[in-house]
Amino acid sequence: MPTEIYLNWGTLSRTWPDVLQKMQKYQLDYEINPTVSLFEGWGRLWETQKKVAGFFKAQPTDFYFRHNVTVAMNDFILGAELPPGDIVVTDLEYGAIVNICRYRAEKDKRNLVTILIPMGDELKSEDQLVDLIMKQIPQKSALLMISHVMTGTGLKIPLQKLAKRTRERKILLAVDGAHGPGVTDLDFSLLDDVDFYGGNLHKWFRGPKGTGFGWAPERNHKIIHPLMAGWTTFETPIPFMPFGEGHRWNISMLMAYCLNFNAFYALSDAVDEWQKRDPRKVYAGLQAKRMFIQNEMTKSLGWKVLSPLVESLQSPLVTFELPAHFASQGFEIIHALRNQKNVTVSITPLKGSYALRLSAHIDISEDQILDGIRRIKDYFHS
């Protein structure tokens, strides 16, 4: 069997490895005394969302953690006060978050709206991209539900002008960031016009996996009540003083309940990493490596691109349409090209079909693109 390549960072990448060893030091600690862990790690946590929330431009009291995308969009969409009127989401969403929104229209009999969104080469510019998206809004709609970055097709959402025009008409804009932190400069401070931000932190950000975080501005706190009720819902016990400098709300989201919390400490390790390493080259890599991909792919196999063309709205993710015959076999594909190839690529629903979707970090080769784009061409032409 030939040596793994590992083409489905965008699922989920791999951690950098000294924050991994970080983690697995923070581990062991914990567990000399549980006890004493547990009691000391409130101010410990606090320290950690202090610093990652910074390395964002985000005030702390704003930023949350969760273990993923998905608790943090629950947070907003099921605990947030909404005016009247429709939920909207669009036809590229991930269907975990949509099923949330769908939740909750049922729950307050409200219309759970689908906008469409086009695909590879017929999106031509960030102006025609929102200007389409906000045509398609019915006038009475309470939210918006948008992913940063598209998880089938990789389209980088332009956020600070769409949530520019969804403000101007009084919609509430929920993001799903799951793909958003590590792909992009993401700036909370140039977002104010974002009603609330659900990102991970073990995707291209590679912190450990499990950590993620939710964001709202101060403006909206207010309208955003916890989903879990526990030790800190009400008051803050004296254990917890030490998190959250008194900040009611953001103590009121405190996961504030026994759990071993280093994964969310080597996120500290993780923002020395990125900072180390200068974010700007880390996103200039991921892209240089999205043209890699997706100029070789295309030389190799001639499959449409059904990622944007447009630099500006393009992220690290790569998608491709797979041939009929091949897109009626859906997610066998990845486990056949795994058992036969060794190959992993992640196999995307998409518009009522399925796509082959290709994603790699900085730590990945050109000759090692080259040699898994070699091994997917043998799989579909043998």
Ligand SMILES: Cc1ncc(COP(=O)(O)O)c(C=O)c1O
Second form
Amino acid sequence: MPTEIYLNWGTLSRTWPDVLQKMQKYQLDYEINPTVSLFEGWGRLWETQKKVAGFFKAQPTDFYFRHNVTVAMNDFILGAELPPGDIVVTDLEYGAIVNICRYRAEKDKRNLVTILIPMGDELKSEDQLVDLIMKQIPQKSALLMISHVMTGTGLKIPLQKLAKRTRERKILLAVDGAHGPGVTDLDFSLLDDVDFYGGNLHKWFRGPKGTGFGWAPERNHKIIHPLMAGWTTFETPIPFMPFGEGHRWNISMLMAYCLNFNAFYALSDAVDEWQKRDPRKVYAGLQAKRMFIQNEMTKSLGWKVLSPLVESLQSPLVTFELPAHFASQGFEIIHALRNQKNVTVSITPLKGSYALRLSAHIDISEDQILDGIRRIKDYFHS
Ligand SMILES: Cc1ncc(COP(=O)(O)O)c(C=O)c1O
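Got the form predicted alone; any chance of the form predicted in complex with this ligand too?
What follows is the entire complex, opening with the chain shown before.
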């Protein structure tokens, strides 16, 4: 069997090796005296939350940890007071998050409206895209839920521009940032018009598995009611006082129960890792890998690129149209490629069909990418 080639960093990235090691150390340290570790946990969690929020230029009291973006999106889509009106999603969203919207819509007897987003060379500019989105949102809409980076095509939404327009129309904007942190310079000091953002830290940011966050600007705290109640819902009992500097909303969003803290603690090391590497260099490296994949796949297989061709709308995810007879095989291709060629890709559901999506982080070399593409070609041509 040839060596493993991993070209699906978009589904889950490998944790930075040093961060993984630190987390394992924290786990062992925790077990020396689990009771003391639990009680010391709340203050240390707060320090970590402040550090991670700072990396994304967020107020720590607007930011809270969750195990993943799905939980964070539940917090807002199910937990927020919404004005009357439709819930709007796009046709490129991740199914699980659409289901949260559908669940809320069905509970409230609201319409769930799907708007259409173009692909590939049909996307001309950020302004064209924002105009297209805004034009399709029905007059009486309460909420737009949209991804920061689309799972299917890797399209990156110009959030600042979109948020300005949704706020003018008094439509709440909830962003699914599964692929935001670690892909682009996510800066919450520029995103005040966004109403809610859920992020994953176990994808492109390369934190430990089971780490993510929610973020909401102060003006929205009063409309977001925690979905879970526990020790910190109404007041802050003494053991929890080291957390949150008395900020009632933030403390009420705390996962205030026996918790495996260690994955979250290691996020402090993940921030150090990013600072050491210089985030701008990592983003530029990801873009270079993405373009390399796109160019080499085009040379080798010549399949249509479904991801945007305009650079400011691109992300490290690149998607290719599969010939019809392969598209009908769907997810089976993932297993067959892994089993026969030891290369891992994503097959992504896209507008009623399936497409091939490749993604690589900076430590995958060009030689590995070329080898991976050769194996993909062998598989499809055999
Ligand atoms: C756009 C998008 N949203 C949400 C998710 C769900 O992520 P998680 O299972 O970590 O909550 C994914 C996962 O790939 C995704 O691509």
